[in-house]
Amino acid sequence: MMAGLGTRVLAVLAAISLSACGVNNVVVQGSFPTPNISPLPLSVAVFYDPALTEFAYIEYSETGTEEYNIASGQSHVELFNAVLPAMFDEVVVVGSLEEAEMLGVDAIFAPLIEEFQLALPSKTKLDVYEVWIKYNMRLMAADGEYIADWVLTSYGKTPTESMRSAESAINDAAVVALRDLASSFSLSFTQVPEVRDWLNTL
């Protein structure tokens, strides 16, 4: 009987443990603005590869064990969502590039994180947290030919708070660093040269 409770007791307390050093998970939320400007008049088809939809981060301690997993892929497509109706005359999320072929829109437009990257104060030595998101906007015509693909990369950070919790810290750089792309996407588009060169021939 005691060897049973002990048993029962160890167990308890390696899971204690285990969810001590668990790793902290961060799912982004935040809200983001429709840019005040004026829609371009195209239609455009815009597909979310899952690699984007379920884009997920993770960050490792000094010791190589996982210390933070940031999932921010629902909040790409809420923020793109947000952005894209105010970039173009009509819009339409569809679920693959081949459904997108067939609807006979002027572009189809098919965005992809490519690196992610976190820094903590504890690592820094800063009262900050930063986050850098790179990300590779790829334009296509209606065939699936590209039109452009380019680089972008945002920025966002968030001062030390002795009453913040450092998830709820990471959660806010990082909405920061979506709104930094959406001003920058927004009022860049039409000046990437591929796209300007597309447009010019419509």
Contents of the next structure:
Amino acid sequence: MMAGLGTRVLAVLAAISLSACGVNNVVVQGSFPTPNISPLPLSVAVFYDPALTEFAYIEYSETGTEEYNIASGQSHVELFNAVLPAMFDEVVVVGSLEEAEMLGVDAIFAPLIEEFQLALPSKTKLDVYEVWIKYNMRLMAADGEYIADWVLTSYGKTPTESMRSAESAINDAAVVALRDLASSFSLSFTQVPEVRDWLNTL
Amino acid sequence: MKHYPETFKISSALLFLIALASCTTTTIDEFRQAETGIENNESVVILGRRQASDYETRSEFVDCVGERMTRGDGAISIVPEQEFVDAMFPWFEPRTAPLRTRDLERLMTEDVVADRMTEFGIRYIVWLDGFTETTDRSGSISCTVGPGGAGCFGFGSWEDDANFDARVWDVGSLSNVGTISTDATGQSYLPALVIPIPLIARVEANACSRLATQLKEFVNGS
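Now that we've seen the form predicted on its own, could you pull up the form predicted together with the partner chain?
What follows is the entire complex, opening with the chain shown before.
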């Protein structure tokens, strides 16, 4: 009876110690307000590539083991769904580029994440968690021809706090970076030279 | 046995001295550039500056100052920071927020921004910038657990220094009407004789309290 209990206690302790060594999962969650800007009189189809919707970044420890797995794909979709309807008169989400080409819209927008970086206080010796994301924004005409293809970066940070977990701080820094993306994308869209030239032809 | 009262007196005196030493010193500087005043239907928004690369003004400190300004004589209506920033999105994000009153002037030419400002009844924008730094950590405490019990022995101390600047912008005249700076310092102690007794200097709380009082008087024009 005692031996059985001892085995169970050992099994629980082993499970706890093993889980403590595993990767910490962070699914980025936040709320994104709608931008207060004047929408452009355009109909735009949006294609979320699986590379964006399923995007996850793995941060490795100094010993090479997986430390954090940060899934931010869905939060990017939520962000674009909040931002794009404020930027354009009509927005349609499509499942493929072919579907978008058949809709006869003014433009097709397909964002991608090129790079994701995380800076932890334990490594930088600063009292902030930092997230840096590099995007490839692609805008195509209805026939699939490229109108513009440009790079946008976003940055977010959050200070360390004694009663807050690293996962929560990483999430908050990522949400700040996503809001930064939304603000710079919505305010700089018409200033991208290729986009500006294309808008002048309409 | 006769030594106990004396030991108790010495210990009490020591603890009292340490408690006194863990007090906070706060200095407030005010620089006024124009007359101020606020009507009952007008409000103030307090925003934290988050442009620096190695620190950012904590939203808890911003909330603390705002909450204290809504209390007592001459209480002021404060718009919560997050509510304002969300309603103004994307114009008051760290990368897009106005850094100078000239930028605010340009921003107010956007109808959406001007309308929201009017809806909130914002008369003053207060920009808080600063952080609390812990320095001069010294001492050590060791804790042990044994079959007979557990205990900690040792002594630790550190100094906290809170530095915050509050720049007040008048949304009516689109100008900087003044700056209030606060500098609070305090030494904290952690003696441990079996049980650790934290004697914490409430540096940031004092900085918040003093800054809020000064800001309230400044905005009211008194």
